[in-house]
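Encoded as structure tokens, the following chain is the form predicted alone, with no partner shown.
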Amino acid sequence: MTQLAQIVDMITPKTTARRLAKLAQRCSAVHLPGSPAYDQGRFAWNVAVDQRPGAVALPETIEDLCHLVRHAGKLGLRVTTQTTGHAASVLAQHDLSDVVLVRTTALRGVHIDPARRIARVEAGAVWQDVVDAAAPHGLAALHGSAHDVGVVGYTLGGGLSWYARKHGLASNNVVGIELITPEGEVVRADAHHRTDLFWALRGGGGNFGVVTTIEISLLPIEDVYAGMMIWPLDRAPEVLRTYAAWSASAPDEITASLRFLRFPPLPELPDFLRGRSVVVFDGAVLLEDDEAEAVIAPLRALAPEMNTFARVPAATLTTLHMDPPQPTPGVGGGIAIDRLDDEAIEAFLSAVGPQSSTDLLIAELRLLGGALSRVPQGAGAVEGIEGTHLAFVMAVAPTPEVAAASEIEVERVLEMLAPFEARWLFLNLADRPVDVSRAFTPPTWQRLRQVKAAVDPDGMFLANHAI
């Protein structure tokens, strides 16, 4: 909002109303409360957020996400852009009451060029999309775990995806991002257009402009060694203390995870799942089956009582994870960790362990390193993620009350891993309101405030990590 439009505000509150109306009268893709469409566009995938922006946006073609941004700016009205809400807690805390908050789920065009092994891939698209699209030619994406994450919020903050310690983060990889400005004009940042953006836009998030399109590198793989092994709970000390001696030599070409798993007795989950606590070691491999047998094989000697590694399509890998297929009220929050020693193994087996009263659903240690601990060639703002393990944790929350408890018991479980923290956070996984600057070096953080100032002087947008 600019400042003159502050001032107004303080002096008549009805302004914003009579501002989002007149933007709403000005373009057809906007919608104020109190209609079905806006009840319909504010709910974002996380069902347990209640976000009640100032109006929701659902515009059709990247003509009318110009026209909005254009007519949103000559208002003094902010905006903020969603594709399916993943992490739209963080969001939700913000003041968005001048907010036109613009879900870009109508523009999911895909274009691969196969040749250049590059996808243009269209704001509102999810990875299935592009995983779909680019699997015909032989080529995968640095997607994430999930199907249904939005491309462009999960590049623009980082992207840790299965191919992550051989090829590194997916904001690195990264080849062009078209945006709009303030002025309601669609502009190009890359390696030679607009640097200094093209450089904060990979890791600084949405706080720069409405990403229209985004062009990200593709992998020439077909089919990668992958699956799952899984254990009952009780055998999680054995499986963890085997999975941190294994992480600390663990080659690149893998990328894998363990989590305590406890599920619900729900009728739509399968037999080996249902009302157990389990624990699941899963991850891709990028090697001949013979050498990727060998990586797994210290876990693989434990003996689970399930074992799907095999040689399989990469395009499986979109539901590896066992993440929800559809959308779920959830709290959770997570770190990066800087050791999986004995003190921290016993800090996690504490706080989630099977002898803990913990109700939450996931528990997870992702392993890092590998090319996430190295800088690549012309990064982006997040360069890597420092540490060895994210840990991450998650319950199901389907009223408030038990989301109110949930928040207590995850500020818990990171309060245990506190003291293993690692320096920086990793926006992608803060799933609560956090001081942004410490996910960055403070020459980086001076750098991205400078960009900020450069494209954005009225703070006109707004991201879930605000900068």
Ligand SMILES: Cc1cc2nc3c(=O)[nH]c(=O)nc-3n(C[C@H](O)[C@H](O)[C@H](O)COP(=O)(O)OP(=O)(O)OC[C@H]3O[C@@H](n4cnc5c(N)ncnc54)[C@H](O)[C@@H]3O)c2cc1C
The other form holds:
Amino acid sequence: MTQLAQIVDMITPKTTARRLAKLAQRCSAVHLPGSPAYDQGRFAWNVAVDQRPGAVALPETIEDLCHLVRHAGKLGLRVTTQTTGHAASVLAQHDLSDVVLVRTTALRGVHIDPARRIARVEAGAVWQDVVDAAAPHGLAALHGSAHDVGVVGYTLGGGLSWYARKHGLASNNVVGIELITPEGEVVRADAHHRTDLFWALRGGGGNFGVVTTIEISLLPIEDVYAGMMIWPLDRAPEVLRTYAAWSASAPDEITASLRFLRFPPLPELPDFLRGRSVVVFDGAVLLEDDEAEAVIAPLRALAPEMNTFARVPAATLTTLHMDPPQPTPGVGGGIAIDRLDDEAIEAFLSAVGPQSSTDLLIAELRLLGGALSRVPQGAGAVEGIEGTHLAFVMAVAPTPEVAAASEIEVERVLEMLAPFEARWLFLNLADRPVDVSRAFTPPTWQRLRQVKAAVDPDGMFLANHAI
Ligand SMILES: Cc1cc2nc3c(=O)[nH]c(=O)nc-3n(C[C@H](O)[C@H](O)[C@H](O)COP(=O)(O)OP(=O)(O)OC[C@H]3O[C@@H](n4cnc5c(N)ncnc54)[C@H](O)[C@@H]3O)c2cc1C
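Please could you give me the other form, the form predicted together with the ligand, since above is the form predicted alone?
So here's everything in the complex, that chain up top.
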């Protein structure tokens, strides 16, 4: 219990339940267990996670948000913020009994300033909201593979986009962040105001307050050369070896990934995926068509059964990776690796290749390097991602039993890749409870702890990856 909570306990009703009830009396946006709004609010995008916080809050306005943070603080309650619940499996590791889970879903405003190439985005917006608003101006955002990931959660965690190897992490393309302090006040952090806080927020996640608005830089990109190639999974060894050799010298203009995918025979899947196991290479290239074609030529030379690479509107990139279109129960995990040499290739094949017994839906190697390996001027707490590839695995887990078995399988595969693990974790795609300090250099970790102690001395704000 925090110091403030202890004092509050001495002078107000003793139990957490009473404090939560008091908050619900003071704030109409707050809902307690037993009400339909509570169940609506605790529903996470990752349906496998059955999160049961002390209360949920569904604020309609930023004023509602300030009001509830102020009163939660006075009552010694903790606050966590969730836009979608894509990372709910990480939050679920914490005791949430004295926590108000704030869902920002109602705050989805996006304002584009085409002259300055900036998007001002409210806390509940998902990437498709920004992509749709920016595209008519010929602008693109540093969004990730899924259309419905929250802009704030993704960006505070770093943000690995389709433009990452050319333009770096999304968190290092942030102009300013507005957030609510423990006192319930909105403050702004940017390159000139609260610079330590601005640094910490960009990679340090939701540990420092409730973000109400984020301003992000947009790129003048209307279209890209992008697509995917598919082979049957039994060609995995040959495709993986080619991918590994190719990726060692791929130009910064391409951001790409290679995945082994095993699909169940679900009727909603297209014919070319239903019930099949395949290798998929996909990517986005920021070059003219002929140059882009030359870049992907080594993969194309492997005669994929399908090749969709073509010039496409940048706005279509939110569907390229075929991420689930709606909330999905999943168990996953990811680590950065620092080489994809013969030994690592053999380990990956033996863990998830065609001869393995795995039933993981996804085993992915996302290409790192390029701008991700350089430190941009004015970088935040996460400067880039060290390593050559990000290995990410995931299973669909419709029941608790399948989820438990999948956790063991995810662990098994990541352990097989552990000898190749890069020094630091990338929290956005760690996707499970980890030692958070392992995502930062020791001086960065220490500085993050100092900023946390300065802005949130009572530990009121709980993030999924807690500092
Ligand atoms: C299908 C899928 C595809 C993905 N693709 C990518 C990708 O391409 N690149 C990538 O980098 N990551 C990717 N991710 C990971 C994703 O970026 C993280 O899970 C991210 O945390 C999700 O943010 P969210 O707001 O949607 O999730 P939530 O679970 O709602 O939030 C995650 C955390 O963000 C913080 N947070 C959210 N909103 C606020 C706020 N308003 N104020 C303060 N803190 C806040 C909190 O700490 C919260 O626990 C993917 C995840 C999935 C499931």
